[in-house]
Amino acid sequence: MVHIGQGELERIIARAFGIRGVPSGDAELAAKVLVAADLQGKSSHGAELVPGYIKRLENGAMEPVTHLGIVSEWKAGLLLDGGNGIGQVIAARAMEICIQRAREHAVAVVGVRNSNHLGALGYYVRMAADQDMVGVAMSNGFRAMAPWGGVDPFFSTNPLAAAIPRSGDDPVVIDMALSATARAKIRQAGGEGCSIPEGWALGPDGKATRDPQEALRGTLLPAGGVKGYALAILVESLCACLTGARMSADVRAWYEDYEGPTELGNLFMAVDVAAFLPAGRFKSRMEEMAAGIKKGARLDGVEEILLPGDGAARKTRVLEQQGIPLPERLWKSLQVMAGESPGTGR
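Can I get the structure for only this chain, the form predicted alone?
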């Protein structure tokens, strides 16, 4: 492993996008979103994704210039066509629109079709929390998870995220796949020659497996059993049925099918807390809730009760100082994609 500074990693990724026709501002934004995931320790959603994105650009399966088209519009939101552009750019722009509309109407919803893989959703919901709003984001994708009781994949991991502002601390950030794990983590385990935990996936024979390759040929399991399955239906309904995007069962696997666009769907929401309570009052109530949660009795061996997002925020502060750990082969590959001679990190 090598350790790369945040700024240097963002520069290399942005350059790799830029020399393939992505405008500089969009390239820098996509790089920032990806590196933010690495900073939180979510390496499966960070720089590791860049080679797949680059191949989609080179094969013409994803447009380098992101043009958002308005399909329909109303006071509190829009339905957008992402134009098969860069997923991170589409998502950030959609959330910006949500925030602007929520300022005027207390709440806003933006649906997107013809979108692309957009990485970790936590980045976009934090955009809203930073503006004293509750942010919500969700997406469908290619089929990877069977319905509860089934064996054949139908749903994507159908990620769902929300961020809630607090006073004096990082926001509460809920960012999760509705499968037992993200498919990217299984690919990462396979690349590192590691097994996966029991309960993550079934093999193509419908039996539980700890083999990443068998899991990739089979199906992920829903998080929380039937409850994760039910939430996956909610996400699919809002991201595909409501927006007119492809259902997950018909979406191309973005990292292995480079013959055309993915045409997946997203949904974003922002709620202005000031429309309900003064922002300071709301955030102080969040702190009251957080204090109540944290002061409760703990299980043996548990040093502290954490809120969603606490661990990622602490990891970020450490990695901002230490640098982001990357496999050396990935770092060298990124440099080559950026048109630079491979070197080592610190």
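Numbering follows the first chain given and starts at 1. Note that the structure is a prediction, hence the values are computed from the model and not measured. The term rigid core refers to the most C-alpha atoms you can superpose between the two forms while keeping them within 1.5 Å. What changes on going to the form predicted in complex with a further copy of the same chain:
Each of the two rigid parts keeps its shape between the two forms, while the smaller one turns against the larger by 26°, per C-alpha superposition.
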The other form holds:
Number of protein chains: 2
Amino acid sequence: MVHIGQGELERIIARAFGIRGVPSGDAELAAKVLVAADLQGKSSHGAELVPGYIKRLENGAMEPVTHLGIVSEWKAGLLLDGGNGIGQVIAARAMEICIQRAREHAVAVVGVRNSNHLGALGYYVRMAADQDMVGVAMSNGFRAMAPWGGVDPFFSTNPLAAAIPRSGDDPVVIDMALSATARAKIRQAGGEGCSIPEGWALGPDGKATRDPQEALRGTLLPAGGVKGYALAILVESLCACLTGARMSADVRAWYEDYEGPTELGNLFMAVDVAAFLPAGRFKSRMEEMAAGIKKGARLDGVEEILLPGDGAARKTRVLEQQGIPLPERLWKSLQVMAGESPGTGR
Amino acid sequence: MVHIGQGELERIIARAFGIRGVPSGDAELAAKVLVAADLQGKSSHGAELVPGYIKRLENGAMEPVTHLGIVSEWKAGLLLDGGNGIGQVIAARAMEICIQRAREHAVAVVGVRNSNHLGALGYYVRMAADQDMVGVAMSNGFRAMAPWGGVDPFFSTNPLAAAIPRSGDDPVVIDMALSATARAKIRQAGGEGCSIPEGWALGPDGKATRDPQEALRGTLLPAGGVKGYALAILVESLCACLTGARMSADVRAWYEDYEGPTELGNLFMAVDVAAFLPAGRFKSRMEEMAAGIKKGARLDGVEEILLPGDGAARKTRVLEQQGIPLPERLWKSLQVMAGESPGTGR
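Could I have the structure of this protein in the form predicted in complex with a further copy of the same chain, to go alongside the form predicted alone above?
In what comes next, the whole complex appears, and the chain from above leads the way.
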């Protein structure tokens, strides 16, 4: 492992994109969103995605220049076509537009079709919280998760995120897959020779399994059983049915197939707090809630009750100082993609 | 058990409300919402709530006449004061307003403070789906569920509902508590002498328990662990912090304390499908999704993969024919509350 400073990692990633025709502003934005995930310790949504993005750009499977087109528009509702551009650029721009519309109408919803893998959703909902709005984002993706009672994967992990502003502290940031767990955690359990809890996955034979290898060849299960399934349907309905994007079941597998567009869908929402209560009053009520939660008695072994996003925010503060840990091989290949000799710029 | 026809049960409940000063239109509406839950087999949200409602009306703890006041208003966002009226009347009117605003602006959010217990949320979100909109509703309530890592109840079960229109079939109706289970199911397990699964509840000693009696004296746990906790925070933030209602931790216990207002909060949202896609196209895409889900292979022992709301819709069709099963004692007491001699009108 090497530790790379945030700025340096962003620069290298932006350069790798820029060389392949991504306009510099877009390249910097995509790099910033990716590195923000690394800074939160979510490496599966950070720099390690870059080689796959580059491969798509080189194959012509993803457009280097992101053109957002308006499909339909009515006051606080907007449907965009992402033009198979870079997911991070599409999403950040769509949320920007959503925030503008919410400022005007109190609330807004922006759907996107023909979008792409967009990394961790937390970045986009946080944009809304930074403007004293409640932000919501969701996405479909390639199939990985079975419906409740089913065996065949139909949904993606259909991630759902929300950010809520607080006074004097980082916003509450909820960012979760609707599967009981992520494939990365199953892989980790496999690497450590551990079995996985029941309810995480089915094996390729369509039966419940606690064996990580079986699980990886099988299907993820929804979080909270039928409840995660219900929410996955809501996300799929809004991201695919309402936008005209592909259903998750028909989306090209992001980590396997680099030959064409994914045509997945996203949905963004913003609620302007000021339409309801003065933002300051809302944010102090959020602090009151946080204090009430944190002062409660704790389970044995729990040192502190955390709010969603607390852990990631703390991790960020540490990694901003220490640099971002990357496998040396990844760091070298990023540098090569950026046209620099490995070893420089550390 | 006796079986009572839908119309007759609605009439008796409306009469019981009417006698206590509830205007006839409101009394009929509240009765209709309550009986709709019974028709779906959700008896805990139906007629069995009526004695508690009546007790509140008689104690002056709930207002018979529901006056909705506007606290603040900006285009697609509206904050209402429910005036401590009847929860069902408040909620149905708030959703009606939300639908009107969404028709005008594509999307709308209506928050309510000073609201009351409002039964099953499915009724309200279905109002939106009937108008070709995606409806969302949520509520806080009295404390029953611990935060993740905590032992003291802080949240209500913070129910979350959504309805999505489909063509040629009942809408998808999601209506769920964010707790791993409902107290009613723990009571049922206790009655049958069964233990409950791990992850449902903590005992009064703050330790995980599989004993239903311990669980009933303890605290519910969030569905899907930390994920249900995160969603409970989102619901609490929107229903309590954004509306100015009481936090769940401070709401009067609905089933124990009949002495004053609950001052809880709700939030309603509607998204007009037509702002994004022609409603017919959206609804056929929903059918496509439903067909795709249902045609997949099933777990051993699963006869059919259901969509959220399928089970309730089928139950309704049966109970519309057979009548609603009620404990005889409850039916008698409802008749007495309605000023009729028990046994009549069956």
